[in-house]
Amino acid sequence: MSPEEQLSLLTRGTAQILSEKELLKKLTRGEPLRAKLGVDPTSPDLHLGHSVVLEKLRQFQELGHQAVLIIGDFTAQIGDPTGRAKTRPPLTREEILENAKTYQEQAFCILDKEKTEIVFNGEWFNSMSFSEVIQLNAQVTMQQMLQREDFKNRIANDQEVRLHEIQYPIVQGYDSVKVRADVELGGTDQLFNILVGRDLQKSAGMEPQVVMCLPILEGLDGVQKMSKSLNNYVGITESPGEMFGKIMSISDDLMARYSILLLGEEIDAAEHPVEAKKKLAGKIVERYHSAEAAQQAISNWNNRGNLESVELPKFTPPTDRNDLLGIVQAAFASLEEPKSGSDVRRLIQQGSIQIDGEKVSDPKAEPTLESGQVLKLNKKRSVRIA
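Structure requested: the chain above on its own, in the form predicted in complex with the RNA.
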């Protein structure tokens, strides 16, 4: 493929590139580019938000370039302050390694494992001497670091900024020097960090990397960025039904955005929004599961009024409790979503619980449950009595 064609493919869906000219120049050499993506294993599970940038990296692979995935075992210990109003709590070494493992497994749902170079940045940072650290720090100025929006905001709001946090961009930037990156990918919030990488590469006498920023995917709430801690995410390992249901709950505006960012397609404006959303949800399920799973999810969805035929998790009522409160609490626990008794009591009293479509709102009621009945817990969760 010609450099120009590659350029047009690679720039598609990106938010910002610095600069296209440099990228074209690098492509024109005809040698595989080293495309860097640094990830910090701060959370074990990947979600659709991560997938945007991973998909782009895969595109590089498909064009014959070298994907370099940096697992930030070292940087995770610092904690990326990007977008944060507070200092991150540090993770233990064990947590980081554990997360790194599942992170890789999940990343290879998207990336081609055979064509991915994986490096841990602890490899070079753990053995760095203090004088090397000082030398590295000497290459940037305080003023540069304080240009960062989040630091500036925190300072303006009289909140603390700890010194290790200003090290983060420097450390991330040094990764680019170590892996000799030609291009670094990241979300738009990574712009600053990636630019630091360019500076450090220049100081090291290298040709600076091209910055490629991808849009940040909003979470299910449509406002904040998708993240596990905000609980507004769709995990890439979630079950087809779960995934489908979550995507169906997003707003129409968000649906348009997801379609472009995740599938690279526009929503058909002529179609009824619900139908369009089902298609979107189906395609996403298909990507992480299979076409059959997607079909099943759609048909489950369409049948949801029909209690007889929907596929639901099975639930065996507890033997030690026969009051509604105890039963419902056990049901939540069986879905691995334990709730406190008070929470469950509230749900019951507020009319969230239904048995075969009938609302039950007395926590002390002792319903007789029969096999096959559907116990609705809340909007998203129902179980079938085993």
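Predicted model only: the values in this text are computed from it and were never measured. Positions refer to the first chain, counted from 1. Each form is matched to the other, and the largest set of C-alpha atoms that superpose within 1.5 Å is called the rigid core. First, how it differs from the form predicted on its own.
- Residue 369 is among the residues whose C-alpha shifts by 2 Å or more between the two forms once the rigid core is aligned.
- With the core held fixed, residue 316 shows a CA shift of 2 Å or greater between the two forms.
- After superposition on the rigid core, displacement of the C-alpha of residue 343 between the two forms amounts to 2 Å or more.
Now show me the form predicted on its own, since the one above was the form predicted in complex with the RNA.
Just the single chain follows, nothing else.
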């Protein structure tokens, strides 16, 4: 592609770029750009919210540029304060390294492993002397750091801001110096941190990186950003059935946004919303599994009234609880959707719980469950007894 054609493709779907003129200038040189993305392994799994920026990094790869994936084994010890109303709880070194393994495995569901440069920022930060840390801090001002909205909000609300949190934008910015980034990608909430990287590159006598911010993907609720802690996420390694079912639960308005951000496609306005949503869910399942898995998920959905023929998550009943309330609670927990005893009791009493199509409305009942039976939990969730 010509530099102009590349610019048109790379800027598509972005929320903010600083600046298109700078990016075109870099592309015009005809040399591969170094496109940087940093991820902190603070949890073991990636979800579709993470995939938005990973898909953009993949575009750089496909155009012949160098993707640089920074695993923040050092920055994860600080914890990114972006959007946080309080200090993040610290992770152990062992937890961070274990999470880093799965992050890489899952990132390569999207990125081309052979064309990705992976670096751990602990390689340079763990060997820095305190004198070097002071010199790095001298390149920014306290006033500059306190311009961050989340810091200002906490201070205004008499909430503490720990000094190590103020270091986060500085160390993320220094990553850009170390890997000589031409472009840094991130969500819109990363704008401040990426701008710090530009400043530190200038101080190092380097040409500043282009800032490329991608939209934040809303979770299944359509309100808050996708997050595992909010239980409004779709994990990229979830089973085809779970992935398909979750996508089918989103609103029609959110469907159009998911299609643009996750697939780069417009929804056909002339198509019935349910059919359009099936296509969207099927394409996402195919992206992370296979075309066969997508077809099976669609078939299962169409036949969901007949649960005997549908692929369902396997569930092994607990050995320490024989009552229906305990069994149903354990079933929800196995789907990573924990519910309180009162919530489960209400579902049971409302008649939502069924075993092979038969309603069970007594929380104290002790049903005899056999392998292959279907335990229906609510309108959207069912499990098959292992």
